[in-house]
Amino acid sequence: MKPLVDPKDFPASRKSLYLNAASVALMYRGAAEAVVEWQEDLAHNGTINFDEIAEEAVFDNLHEAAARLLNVQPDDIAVGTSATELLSSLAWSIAPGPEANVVSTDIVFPSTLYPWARVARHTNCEIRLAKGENGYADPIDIIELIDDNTAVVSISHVEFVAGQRYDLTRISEAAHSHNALFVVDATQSAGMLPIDVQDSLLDVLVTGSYKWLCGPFGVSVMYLAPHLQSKLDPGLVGWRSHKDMWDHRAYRLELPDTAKRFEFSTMAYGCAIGMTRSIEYLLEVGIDRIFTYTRHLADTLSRGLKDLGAEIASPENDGERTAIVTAQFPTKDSATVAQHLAQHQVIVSKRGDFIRFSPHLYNDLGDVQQALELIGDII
């Protein structure tokens, strides 16, 4: 199998073999440099460039770029600095009630859940969560605690432990039947596998830059859909929450009717241009291509793996797999097994007794084969 891309876009990756692109992707090199050239300009030139003007349109493109990735219009994107920035919004302006309930699995991220726990202290709303085992949930067990009482589902599209893939569809069926929103965190999925929104029927997608989108942190997006965009009043507002962003009367709070609404605050802007650019190279490549290449060096990684003698936690089944692979060794404590492979320079993560493994576009199977051999020398 032929390497996915020229090394050159991620100089990063002959520096180690990288192995952690759930944790942070090694960043595309063009985005690295659109965020030092913009703080470059603005560092000597002040406003000389970095105008009105420019402020006002400085997420023009990554609205267009994340609208291309997830099959959607510009007007549905907002940008935000996090996506639990953006979900805490969220979660205010919805702000389910005491009759209500938020649906959600154990083993989900944290930031995931945090912001509709954070609300439910205040509403009282009760959150109901599936329960998970070495970093998997039956969906089954998700959509039976939906009711008609429930507000919003909100997972993640991939869960960071052990790598399961949702059915995104099959969930939001059975949230929109009982009058649910659908809510998907989708930092583990973006960029890795292809995402359409329109298919999935989803109400809400959020997504960081810095793991599988290969871009910096400090900026992420949201989708919202059209039905939501003139209803929902933000949690967080701030000067850039008016439609006429540069009227600067504060007794005044007229709210734009697109996802703008929720774009409310100075941020570090060339952290917006560096997510843009690294959209625009996954998309050149292909997100389709990325996910077959990736689910390629997991998948041979997962038979080496077992090959040593190892247990792997991550679903085997084709629609849940993805290209995370967590695993552990039942004579080796993984803790001194993650630490070996650093000192050689092999990147991965540990999790809870696991080690997870997330090769990205950058790698290719030697890498693959480096890291096994190596870990047969600690087995």
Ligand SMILES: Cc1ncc(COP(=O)(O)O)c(C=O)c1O
Given for the second form:
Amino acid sequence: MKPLVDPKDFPASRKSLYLNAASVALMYRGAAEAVVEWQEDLAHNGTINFDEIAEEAVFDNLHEAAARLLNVQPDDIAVGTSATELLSSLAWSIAPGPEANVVSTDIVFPSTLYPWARVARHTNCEIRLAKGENGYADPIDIIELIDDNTAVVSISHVEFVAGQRYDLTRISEAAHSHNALFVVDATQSAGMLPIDVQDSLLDVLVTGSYKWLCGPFGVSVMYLAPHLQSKLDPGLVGWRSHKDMWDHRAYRLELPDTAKRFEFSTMAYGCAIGMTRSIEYLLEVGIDRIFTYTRHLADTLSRGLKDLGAEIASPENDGERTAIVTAQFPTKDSATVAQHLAQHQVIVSKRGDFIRFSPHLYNDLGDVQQALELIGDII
Ligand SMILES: Cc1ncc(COP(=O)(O)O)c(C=O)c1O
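The form predicted together with this ligand is what I need now, so please give it after the form predicted on its own.
Next comes the full complex, this chain leading.
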């Protein structure tokens, strides 16, 4: 199997055995260069080059790239600085009332749930959580919690501990049959696997940039379905929230009738340029190809780990498995194994009692073999 991309596109990929995209992926070289170039230009030229037109173009370009990634329209995309920030603004904009409930899982990443829990402390809505175990939650348990009082179903497309993938269409249909909104955190899936928002019938999708999208910290995007775009009143507002952000008259606020209404402030714009570059790069490689390739790496890793005596927590069936492999060794505690791996430049994450491996497009089968050999030595 040939490597998927030129290692020069990911200079750090030859420095270590980097199997940690689910935490922070290696950044695409073109994205890193864009961040630095923007910062340097600002430092040396102020707003001479980065004028108001350039400032608007940064977000417009990211709207377009993200729209292509998700198969939606640029007007459906808002830019933020983190997934958490966008989800928080969203949760306040919906603010389910005391009769309503929000459905999620108890193994979801905190940022997918905390914003709703915070709103619930204010409005007294109910939070209903499907119970998971070892990073896995049964989708039937999620669906069974949804009823006519459900305002929102908020899940992570791919669960962060064991990499379980949900069938979005299935959960979406269940949510919509009760008139609930379906909100998906795609931070652990965007860039790793194809997402067609139209096919999956999503109402909202949020993703950061620094994991599977191989972009920088400090930027994120949100898809907002057209039926919500002139309806929701964002939880966070600022000067960019106005229809014409250069209007600057503080005594009035007219929100745009697009997803842009969730954009509210300045940011480190170089990060948005970096995310645009990395999305364009991944689209050129092909998200389908990335998914096939990384799952092959993950399957090989999973088989090798099992041969070394590991117990695999990640689902193994075709519909639920991803490029994330989460394992533990009955004979050695995971903290010790992870520490040993780090000493040998094998970069992974410890999550709960498990070690989480997450290869990406810059890895190859040689990396997997080498990691397995080192783990064999340690075990
Ligand atoms: C599912 C999920 N959502 C959100 C985040 C963090 O998002 P951000 O740092 O953009 O707020 C993570 C990070 O691990 C995650 O796994």
